[in-house]
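Have a look below at one chain only, the form predicted on its own, in structure tokens format.
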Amino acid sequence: MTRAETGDFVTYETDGDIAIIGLNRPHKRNAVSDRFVEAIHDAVTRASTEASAAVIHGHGPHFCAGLDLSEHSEKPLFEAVKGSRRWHAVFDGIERGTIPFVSALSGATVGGGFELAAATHIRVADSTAFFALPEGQRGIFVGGGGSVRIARLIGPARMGDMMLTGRVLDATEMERWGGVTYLAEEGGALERAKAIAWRMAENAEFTNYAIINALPRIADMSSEDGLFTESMVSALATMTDDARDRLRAFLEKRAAKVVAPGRDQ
């Protein structure tokens, strides 16, 4: 590690070209308060200027148990609206920022914790991870972007099921539903997430930016508008010096070929 720092709510460290952000409120199962959201924002902003990819994980046995309800229950109506919109802005900085993020999930990935994980581009869950949206039982509603991000990952009907019934899913079930990208053994999510982040950090900077920003926008477009946008982004990507160097390396047989899993080049 080149640098490790511990704040009131998050830890921050770098390992080569990746940043590692740790949710650091284990005595509260990393439940998110307004100050916690601001600490996440500061760490994400820093990572976006210092690293090529980043990992978010939880200290202790749980990733994040969601919203700190002791704080939320005291908020006036409009303050609650503004708080939700701040979560949206901070999580948007993850989903549609400048570098890709991986979340390493263990234990509780519940409510706002699931919303945070859904804002990352890749989710790695170990065998202890479990997922729930208990808003129906709490008399509240998702407010951290879940109605958009989680619904697009697993579908609105399945999300509605979780909210209406309090259904809890383990990592394997959530992987089948599309909310988890990779599975890991107990205690192995962080190392797997770091390995994925290192691999993404090797990609061309502009291509990573295009993938995390163009793809979700194209999904919101009509087919024809999406195809037009794809052409523009594709052409722009080939104009970078990085792309020219990488394509030249491939043509000169200096770059690795794509091969089937488990086979040598």
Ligand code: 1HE
The other form holds:
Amino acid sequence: MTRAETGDFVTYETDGDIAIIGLNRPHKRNAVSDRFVEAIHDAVTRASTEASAAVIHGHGPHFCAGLDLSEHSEKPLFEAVKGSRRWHAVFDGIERGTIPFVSALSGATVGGGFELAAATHIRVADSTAFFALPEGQRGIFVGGGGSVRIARLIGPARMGDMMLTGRVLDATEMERWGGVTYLAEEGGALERAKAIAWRMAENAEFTNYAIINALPRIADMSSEDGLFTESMVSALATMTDDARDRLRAFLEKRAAKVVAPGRDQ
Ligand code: 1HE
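Structure of the form predicted together with this ligand, please, following the form predicted on its own?
Complete assembly follows, chain above in first position.
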């Protein structure tokens, strides 16, 4: 059963256990204004309460052209700081929220659009997708968490190259750099992203929560602290009813096995 609603800036629908959030300002290439970022926040919050996984995609040929430059050029300094901090809070609700997010990327995935994609847990790009960080050309700086998230995905040297030179990468190049997780044919990113979201929605919800919240925190820790934290999270996961049921199902041969690529169950 699919339920769809159209807002000013985003569309929101559910399909089974997944939510599908569509950036919906195609005439401005889905450039993100202050009101737009609030609409993303509302949709993400709603998805987190209603769904087990979610997809973010862009209506029209482009995922997102980044920050709305017309609005930004008018901002006094402190307003710009607060605006950036708001993007951080909203994107943090994706990256370290309660459910996993997949982004379906096509066309421009630029500046803040790439920062939004970097806050999702899995990025699927079709063959039209291209990636750039034109902040150097615009005289500004990343402000949507890119210096942390994009730098960790592709490495600070590559990110610095993109910002310094205005280099534009296609989907294949970005996949090789680690900024894209799956490649899709032209027009195929959304369907692939939905299939991935449905797959993730079948996981135990506590495990999904632990994956998206523990992994980035452990990456910030020393090895010693990381290993200790891992043991705690691991033991907690084992205590859930879900773990007991799923482990018993496997032992009683009622659960799917891990299957080698290209083989049937
Ligand atoms: C915009 C924006 C925008 C398009 N803010 N209005 N981002 C950028 O530097 C990317 C700027 N945009 C572009 O390079 C191109 O627009 C695209 C490659 C994305 C698409 O090209 P195209 O030929 O399909 O569209 P267009 O004709 O350039 O744009 C259509 C309209 O969208 C046009 O408005 P119109 O009123 O003349 O029709 C554009 O002005 C408008 N538009 N992009 C405002 N970004 C939290 S910090 C993050 C920092 C950043 O994100 S920096 C990167 C900003």
